[in-house]
Every structure is written in C-alpha cells, then in structure tokens.
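We begin with a single chain expressed as structure tokens, specifically the form predicted on its own.
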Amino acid sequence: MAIAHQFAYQKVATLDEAVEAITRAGPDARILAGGTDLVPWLRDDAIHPDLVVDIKAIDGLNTISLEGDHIFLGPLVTFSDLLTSDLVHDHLPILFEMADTVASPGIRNRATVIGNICSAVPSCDAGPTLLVLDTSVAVLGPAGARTVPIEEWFLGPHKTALAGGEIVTGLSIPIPPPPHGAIYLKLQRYQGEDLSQAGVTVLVTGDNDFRVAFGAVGPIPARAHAVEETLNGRELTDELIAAAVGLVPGAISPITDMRATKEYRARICEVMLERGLPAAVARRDGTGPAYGTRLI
C-alpha cells in the first residue's frame, strides 16, 4: 500500500540542522533514520507528520567507539552493525545476542538501535538489554545537550522522555567490570522475523550483583528491582532461583493479544528467568553457552 499522507521532506547535513528543523516544525515533525518503523506507520496511515527530517546523510553517525569504560553507539548504528562489531563482541557480547534476535537480516541492516528505543513499543528488543547495562541516552535540543538515564527514558507505549525539538545523538553504555555474564531470552512464535512475545535480560557481575529487565510484558520495558534485591550479593542456588522466580508475577503486567495470552506470557517469563539466571552465572564463570545460543 502506498503512502497516501502528504508531508514535507528535509534532508539535513548536521544534527544542529535537524534540531532547528524539528523545532521549527513543532510536534508534527518526525526523524527518519532506519525508517523500519516510521515508513510502515506512514504507509498504514497511523501517523500524520507535517515534516520528515532525514538524518541518514549526516557523516559519522554510524560509529561504534570505545570511550574509556563505555561503548558509544551513534544514532545510525544498526542491529547488523552490532553483530559485526569487534568492540561489541569483545566488551558487550550481550548486545550481539540481543541484536541477533531482531527481525530478519534485511530489517537488521536498516533498523537502528536508537530508533528502536525512540519508537518505544513495549516489545522493543533493545530495551531490556540497555536497561540492565545502565545506558545513558544523549540528547540534543533547542536548550542544548542533556543526558537521560535509560530507566527514565520509557514513559509509556510510544512515549519517551524526548522533549519537543530534541533528537537522540547517541547511547553511552558502561562496560561492567570483569568478570560478568549476561543473557537475553526472547520468546517468539517462530524462528525469523517476529516480534517478542516476552523477553528478559539478566546480567550478573563478579560480586553477584544481578540486574534483570523484562520486555513485552508491560507498557514499557522495565527493570525488576524486587527480583534483583532478592538475588544481589548471594550465591545462586536452586532455592534462590525459586525465590526470584516467585517474584516474577509482581514484576510484570502482561496483556492478551493476537500473539499470546497474558497467562502464557506470565508463565514463560518464569521459565525464562529460571533458565536465564544460571546461564548468566555460567557465562560469567566461563562455562556457559556461547553468546547467541538460544535457550528457549
């Protein structure tokens, strides 16, 4: 189906130019990066912007770089870029594992990580993993630059902390001190291009600091702080896993839709956490399955 809605199109050469354009246009302006969400929404008549600002021609926005003890992702970094990055493989392989579950290779070649969190759909794959990594979102707007902690980023379905005239300029992701292990488990209906029915990311450090975040089982991806508090500082045992799993119903609020019932989503989150906790610990200890191995 063709795009029937008419809008102005502006291709910009700098981020400052992008900020100026969307500030001038007001709330009915949209940024075009990968376009894997924006274009279908335009085609389906779900959004009606007056202006689309194309940032794809800005140099240097697809950079993945090591900045001290952080990995920086530019706004045009795609999921395929994560899969082929030596920095990601060496320092944050959980990003590789998450990216490998996203849609199809064709979509991964165009879809940007930052676009994924700006769309802010409850099932966004990047959300849970960026949450356990305590990511910071760099933003530029009419009032200048600011940083938003990822836990304050998601405000609701399709709603973020991005203010009028602002654009995301990058993600700063702290590298947890070694040793650490992590895992992203995603339930989907079939192998290949499908949205998450439920997802969980677990990260554990050498001193048993656990971080857990769920996706697709609530209005926003979110950390499970009560689960983390139960786990933190303790050696993982079958009894501790059972205690953590018992807290899952209070940490999520799944719904029933065409892809799964709320009861199935709730149960599978318990199963994923039960499998994910020992796998993350095993990876930390050098005995776990290789990153990219599917446990569900």
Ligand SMILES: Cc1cc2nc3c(=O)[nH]c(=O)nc-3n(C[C@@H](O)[C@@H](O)[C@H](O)COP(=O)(O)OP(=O)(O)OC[C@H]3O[C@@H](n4cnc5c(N)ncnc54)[C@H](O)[C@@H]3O)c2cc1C
Contents of the next structure:
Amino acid sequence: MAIAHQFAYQKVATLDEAVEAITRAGPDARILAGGTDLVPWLRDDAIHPDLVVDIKAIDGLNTISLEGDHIFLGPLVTFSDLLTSDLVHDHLPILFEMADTVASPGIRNRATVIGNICSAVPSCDAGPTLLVLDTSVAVLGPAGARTVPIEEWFLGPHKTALAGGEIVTGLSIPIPPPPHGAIYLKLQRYQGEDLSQAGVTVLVTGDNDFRVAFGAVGPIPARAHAVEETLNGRELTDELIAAAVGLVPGAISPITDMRATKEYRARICEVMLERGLPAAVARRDGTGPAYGTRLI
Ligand SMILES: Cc1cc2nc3c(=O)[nH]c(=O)nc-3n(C[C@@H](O)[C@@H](O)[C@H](O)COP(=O)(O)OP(=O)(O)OC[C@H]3O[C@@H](n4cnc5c(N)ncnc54)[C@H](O)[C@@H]3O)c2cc1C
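Since we've got the form predicted on its own here, give me the form predicted in complex with the ligand too.
Below, the chain from earlier opens the complete complex, with every other chain and molecule after it.
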C-alpha cells in the first residue's frame, strides 16, 4: 500500500535544528532515523504525523566510541554497526549477540538501536540487553539535555519517557568490570526475520552479581529483580537455578498473540533462564559457549 497520509518533511543538519523543528510542530512530529518502523506505520496508516524530521544527514551520529568505562552509541548506530564494531566485540560482545538475532541484514543495515527503544515495542530486542547493562539514555529537548536511566525509559507499548520536543542523542552503556559474562536468548518461530516470542538477557559479574531482563513477555521489557535477588552473591548450583526458575512466573506477564500462547511463552522463559544462567557463568569463566551461539 502506498503512503496516503500527507505530511511535511524536513531534513536537518544538526540535533538542535531537529529539536527546534519538532518543538515547533508539536506532538504530531516524528523523527526519521532508519525508517524501518516509521515507514511501515505510515504505509499502514497507523500514525498521522504533520511533520517528519529526517536526522540521517547529520554528521557523526553513527559513532560507537569508548568513553572511559562506557561505550557510547550515537542515534544512527545500526544493528549492523554493532555486529562489525571492534569496540563492541572487545568490551560488550552481548550487544553483538543481541544484534545478530535482529531481522535480516537488509533491515539491520538501516534499523537503529535508538529507534528500536524509541518505538518501544514489547518485543524490541535491544530492550532486555540495554536493561541489564544499566544503560543511560541521553535526551535533548527545548529545556536542554537530560539523562534517563533505561529502567525508567519504557512506560508501555509504544510509550517512553521522551517528552514533547525531545530527541534521543545517545546511549551511554557502562562496561561491567571484567570478568563478566552475558547471554541473550531469543525464541523465534524460525531463524531469520521474525520478532521475538520471548527473550531473556542474563549478565553475571565476577562477584556473582546477576542481572536478568525479559522481553516480549509483558507490556515492556523489564528487569526481573526478584530473580536477581535470589541469585546475587551466590555460586550457581542446580538448586539455585531451580529456585531462580521458580520465580519466573511472577516476573513476567505474557499474552497470547499470533506468535505464541501465553502458556508457551511462560514455559519457554523458564527453559531459557535454566539454560542462560549456566551459559552466562561459563562465558564469564572463559569456558564458552562463544557469543553468537544459539542455545534455543
Ligand atoms: C521486516 C522487519 C523485521 C524486523 N525484525 C525485528 C527484530 O527481529 N527485532 C526487533 O527488535 N525489531 C525488529 N524490527 C523493528 C526494527 O527494525 C525497528 O524497531 C528499528 O530498530 C527502529 O529503528 P529505525 O532507525 O528504523 O527507526 P525509525 O523507524 O526511523 O523510527 C522509529 C520510531 O523511533 C523514533 N525515533 C527514532 N530515532 C529517534 C531519536 N533519535 N529520538 C527520538 N525518536 C526517535 C521515530 O520517530 C519513530 O517513532 C523489524 C522491522 C522490520 C521492518
């Protein structure tokens, strides 16, 4: 279907210009990054913006940089950029593993990580991983710059902490102190271009500090704090894994939709955590499995 809705289009040269444009236009303005969500929504008549502000011509927005003990991702960093970045491979290979599960190369070449969390679809693959990494979302708006902790970012399906006139200018991701291990498990109906039926990211540090976040099994991707509290500071044993898995039903609220039933989603989350916990610990301890290996 062709795009039938009429809207103004503005290509901007700076982020300040982008903020000015969307502030002037009011709530019915949208930023255009990779367009992999925005364009289908326009085509399907699901959104009706008065103005679309294209930020793709702004120089330097696809930067991945090391800033002290953080990795910074600019607003035009795509999932393909994560796959090819040496910084990501060396410091946060979990971002590589997550990006490798997203869509197909054609989509990954355009789809930005920040667009993914701005769309705030419950199944967004970036969500659980950025949550366990305690990411900070940098925002610029008419009142200036501010930072939103990722745990306060997702407010509901398609709802974020972004206020009127604001845009996201970057993600600051702390690198957990070495040694650490992490894993992202994503269940899809088939390997390839399919959204998550259920996903979980597990991160473990040298002190057995565990972080666990689920995606696609609730209105927002979310940390499982009760699961983490049970695990924290303890050596992983079969009994501890069983105790953590027993807490999964209370940590998620899956629904039935075209991709899976809520019962299947709930069960598969238990299986994924059961496999993910020892695998994250094994990665931390240098015994694999290699990042990118699919365990589900
Ligand atoms: C065939 C297909 C398969 C897909 N498979 C997956 C998948 O497996 N996993 C997955 O998680 N997703 C998947 N997606 C969705 C994924 O491509 C998007 O979520 C993408 O990451 C969004 O980024 P974008 O740059 O394309 O954003 P756009 O489409 O340009 O924008 C998306 C939304 O974010 C806003 N936005 C973008 N950047 C900013 C910014 N800097 N500041 C403020 N607002 C901003 C836009 O205004 C818009 O509302 C798929 C999409 C398609 C079409």
